[in-house]
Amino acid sequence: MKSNSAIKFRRHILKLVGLGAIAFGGILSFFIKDILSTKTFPTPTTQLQTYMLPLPRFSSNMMLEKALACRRSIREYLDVPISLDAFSMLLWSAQGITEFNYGFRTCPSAGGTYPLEVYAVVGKGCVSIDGGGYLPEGSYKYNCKTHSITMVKGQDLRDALAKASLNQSWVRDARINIVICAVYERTTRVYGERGYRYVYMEDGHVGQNIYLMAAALKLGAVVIGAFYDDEVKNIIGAQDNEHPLYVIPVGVPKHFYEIDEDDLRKYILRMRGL
């Protein structure tokens, strides 16, 4: 039989080993947690990576009436990126939350049914991030409640999207393409067949919001309705019940259209014969 002192010694050694394992495990878990919490951008092949966008800011230097005057369909863009802040504001203008009890958004919706879903196709090196670098290219889906985007596909899809849009070159040249999709059932289950009309109205509201925000940011945008629906749907990775209605290229315009109050006044007086 082993002596009491030997047994005590063995228990002491086991206790030290156990404490060491616990300590090592704690240190290891700390480093693993630190690695997992590090904010890094995904590689182009990473899917379902979510980004929290910069919070919306009411800081445009352009008044609404000026943005209305400068709104134009612009199809020629410079080969320079747009900022992540601008990208954030464009998506917020499309479907951002503006009321916090019922979740009302930047555009009206029949019965608050909100049938629209927003995707963004981002080109390589096309959305710049403060501090350096770019948002990875790919197709992203917008979440209005958290003001975030989730990557659906991780590659530059602009060429494929342009081909699906009857080879309209501005789709390929744009820094981003915002794609508005409709889930008709959200509205038709309340309003029946007339709900389709309400969905199209809402899509128009969103298009104008994006136009005005682009003008306020001195960007160029154009709404496109000529494309092959199923191809666009597959390219962006939309769900089965999401049907594309708009493709909206956005970029830094080669020529920004602008008039001022005096230009408008002179035109109206001339039309009056004065």
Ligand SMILES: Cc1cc2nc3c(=O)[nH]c(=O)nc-3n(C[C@H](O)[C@H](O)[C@H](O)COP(=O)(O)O)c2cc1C
Given for the second form:
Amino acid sequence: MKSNSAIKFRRHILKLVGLGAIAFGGILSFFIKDILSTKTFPTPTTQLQTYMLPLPRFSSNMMLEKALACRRSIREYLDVPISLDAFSMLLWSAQGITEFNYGFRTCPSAGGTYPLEVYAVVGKGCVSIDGGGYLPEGSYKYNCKTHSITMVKGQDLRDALAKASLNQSWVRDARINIVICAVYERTTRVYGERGYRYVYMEDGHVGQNIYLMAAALKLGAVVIGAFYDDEVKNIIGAQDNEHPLYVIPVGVPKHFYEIDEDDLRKYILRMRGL
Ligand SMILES: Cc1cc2nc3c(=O)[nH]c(=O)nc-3n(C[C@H](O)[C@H](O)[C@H](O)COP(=O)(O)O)c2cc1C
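Switch from the form predicted on its own, shown above, to the form predicted in complex with the ligand and output its structure.
Starting with the chain above, the whole complex follows.
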């Protein structure tokens, strides 16, 4: 049988070892946290800067029918900025919240699972702010609840994005590129395999909303499906589980596509042989 003092001594040593381990763990976690945060924000320009967007305004003068008629894929843009107000409305059209109990949005979503995340790649001097200046160039993530954007990367990424999009020049020439990403698990968790098709359908809804909003603002847009997924993901700084589905360049069109009711009627009557 061990003596009392031997047992006391052992307890004392165990206490010291325990305290040492806690202190070591604390120091280690401090450094790990530091390493992780350095990894997330690789350069000093990529602080998590959040910008509140101008509040949504129902101020376009275009009727829905006219916007539908004027929706066109437009790939040639002028070298002039779009306004921050227009930028705000484009993001709102993509995923803005329009119902305040459940947070339903401008686009329908299977079971309200909302699998889509919206990024915007903004070029340098491309989004003008009322009263002077421009939104800093970079990649931003949209927050639909606060209608705000948070900078993920702080550089003009259009050239890299164009290269990742099989060199489609309209990606480079656009003032902004909206990138729609899918977090599949949010929907497949509920619907299994069928969830994938729901996510693609939802992406289509977002694309059409952006097309119509762009038409209503007399801007030009085109949805792009041809790109290298991993490269786009990396360029915009998306999370591991966010998978790009659409890249959507938007700019001031060189030629706005416009037809009216008469043009439609004449075409249909001609098709009827009249
Ligand atoms: C799923 C999908 C993928 C597309 N991918 C591209 C693309 O990579 N590049 C492009 O210039 N246009 C792309 N488009 C746009 C089509 O070329 C365009 O919608 C078609 O020519 C019809 O023209 P409209 O949109 O003016 O009616 C895509 C359209 C869809 C629906």
